[in-house]
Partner chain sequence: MAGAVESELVSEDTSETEAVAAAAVGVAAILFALSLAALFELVTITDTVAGIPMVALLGALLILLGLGVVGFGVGSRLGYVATNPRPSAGLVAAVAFSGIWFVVGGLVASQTLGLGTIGWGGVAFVTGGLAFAVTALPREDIGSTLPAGLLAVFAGAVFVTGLIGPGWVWDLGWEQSASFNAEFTIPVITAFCSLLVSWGAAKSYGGFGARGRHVGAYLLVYLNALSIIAVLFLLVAFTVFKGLPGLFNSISFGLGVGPETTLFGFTFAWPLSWPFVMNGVALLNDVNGVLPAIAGTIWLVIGAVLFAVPLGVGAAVFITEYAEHGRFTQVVEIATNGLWSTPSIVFGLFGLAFLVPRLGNGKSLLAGMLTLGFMLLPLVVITSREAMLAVPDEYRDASAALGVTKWQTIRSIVLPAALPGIVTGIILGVGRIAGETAPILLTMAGSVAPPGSQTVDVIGGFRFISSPPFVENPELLQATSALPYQLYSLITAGVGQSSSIANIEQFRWATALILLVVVLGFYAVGIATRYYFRRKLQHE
Amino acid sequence: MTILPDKDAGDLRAAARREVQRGRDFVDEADPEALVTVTVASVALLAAFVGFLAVSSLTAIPFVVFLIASGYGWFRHQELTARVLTLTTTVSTILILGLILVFIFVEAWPTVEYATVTVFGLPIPGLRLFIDTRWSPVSPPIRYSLVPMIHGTVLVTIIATAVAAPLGVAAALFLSEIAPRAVREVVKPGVEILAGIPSIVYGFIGFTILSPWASDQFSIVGQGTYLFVGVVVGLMALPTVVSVAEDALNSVPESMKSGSLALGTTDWQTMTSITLPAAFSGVSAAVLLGVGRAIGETMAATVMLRGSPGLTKPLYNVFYGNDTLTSLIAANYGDADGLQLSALFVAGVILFITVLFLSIGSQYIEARMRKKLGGAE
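Can I get the structure for only this chain, the form predicted in complex with its partner chain?
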């Protein structure tokens, strides 16, 4: 609390007091029997959750108690039970995100600890994962460097973004501003279906058609290139960019566009000087989300890459493909245990954190844009 400015702290305290007061009112008003029922249900559910976490075989008992209590509450005190149950579901949604965070961090810790490097007498856990470049989980010295995979992920993501961002924004512009109604009715479901094709099918086509073709065309030894994985992943990220960017473009108030058109501009002039600048932050949020999709794409990379961790030579050689963070996990989870499995979780943590930040960043940008456009109306 002390780090907060006084005013904020005061606000928070006041808010907390209000909440407590509201809670007290609520307890006073509610039917005591209903209150007992939902309390029993809540405690039972909590116990079941704890039991599940502790891998107890008795988990089922509190869960059955929860079912009975909430069933009883549903018939006798539906109003309150419904409210408590929906609150429970909401909390569980947040809980799942928290559980993911905790569990993959806990599993990742052994390798992070193993890769501790002492710099000036100060042990920094996990540093060797990023300064070494060797991934050798079997032959000593055993090293789990994630640098090659990060390099692969970065290359694939750059190429995918170069494909998805310009094409996606142009397609969004087409759908929201240019296309006649009949054309839009065809193209929009088409883009959605593109999003629906399973990634393994993309990977399969890439593996059987694109990779051999690329090896042949560019005289590459073996199969698997970051370039074409990037192209395929870009195609997969495209629908995300299109739909989010289209929403952003649609949220530009019609009056702004009409005002510009009334000045005698062409449609294209209105788009470049009014619609796109106004929706710029929303469009960049779309691109960020597309980047997130590209980073997390797994199956196409797993199937199309070579699966032998290492840096390409030279570093910008996109005609060769070793491994990305995602494909490392998917290809190695089977025969990994101990520290190696934990290293895979480190890769998962990096993916999760990066994509979470991208998601939060794009939400922030979108919220700001909505505020700005709302104020401009």
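Let's see the other form, the form predicted alone, since the form predicted in complex with its partner chain is already up.
Below: the lone chain, stripped of partners and molecules.
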């Protein structure tokens, strides 16, 4: 049992030595002028980044130096400059993401601390946010419960998934296995165009057409229902589900399908017993990405919902709609300050963590599918 840790440590040390040796070889083989150029560009960009964080008026100077050094290196030493620029871009992306994480968590902490509840003598920060049901940022007692918005987000996401998952998988199956080439070349771009339509347009259509119709048909007081918000958001998530699910279905080896047909099965039997089961992981990842799209939708929900935080009665009543986490942020961010603003950051943290886990889960599922089908890991 003690051999594995030693072996892993040895592998890490060997990998570190290889990377160090690669760096030395790179420095020895590179043109000294090119090394100086990319070093100046990297140091200047780092200085500009630090100046930006420090809100310095001199930030533009190192950034101009970076542009000049990069331009010179691109014309004189293009390959090395391109490698450094791509590495710099990657590192910058990671740094920016890390700073965003730190910022939203720091901004969310005052409300988390304010909502501390003592249970059996042990203070639990933020617990009141999830056990209370009252959002009252103005009238005392001041409460910042996110339960009503989480409830609304869950209902909208469930309805959107019920719309996007079956329609998306069916459309992907049609495009991948059934549609003639000419039809596929027309339908697929049409589906992808849906992703390019601004979400405010979907919300406006829902607000001016679906919501008034629902008010008349179901005798609803006011506009905004979780049901039709979920339908609109499901249609918005449809292109994501179709695109990823089709890629998963296309990755199934043709030999598996041909072997099934050679045994006398029909095309439909092959699709349902071979293609879909083999691509199930990828199709599941497509649905998860669609769910993430639904959870993060803002403008459609903001336009169509009432914007009055509260729980529906009964809880499963989808013919009324109050607020979701995203619509809460969009509707209140401009006027909020103090603890209320911090509470909006808490809502952002919840959304971020939820979508992060969905994204990681979908990537894990896709990696399992590639491994299962013999693809690259």
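Residue numbers count along the first chain shown, from 1. From a predicted model like this one, the values you see are computed outputs, not experimental measurements. Only the largest set of C-alpha atoms that superpose within 1.5 Å between the two forms is called the rigid core.
- T312 is not among the residues whose C-alpha shifts by 2 Å or more between these two forms once the rigid core is aligned; its shift stays under 2 Å.
- For S70, the Cα coordinates differ by 2 angstroms or more between these two forms after the core has been superposed.
- With the core superposed, V346 shows a C-alpha displacement below 2 Å between these two forms.
- A C-alpha shift of 3.3 Å is found for L58 between these two forms, based on superposition of the rigid core.
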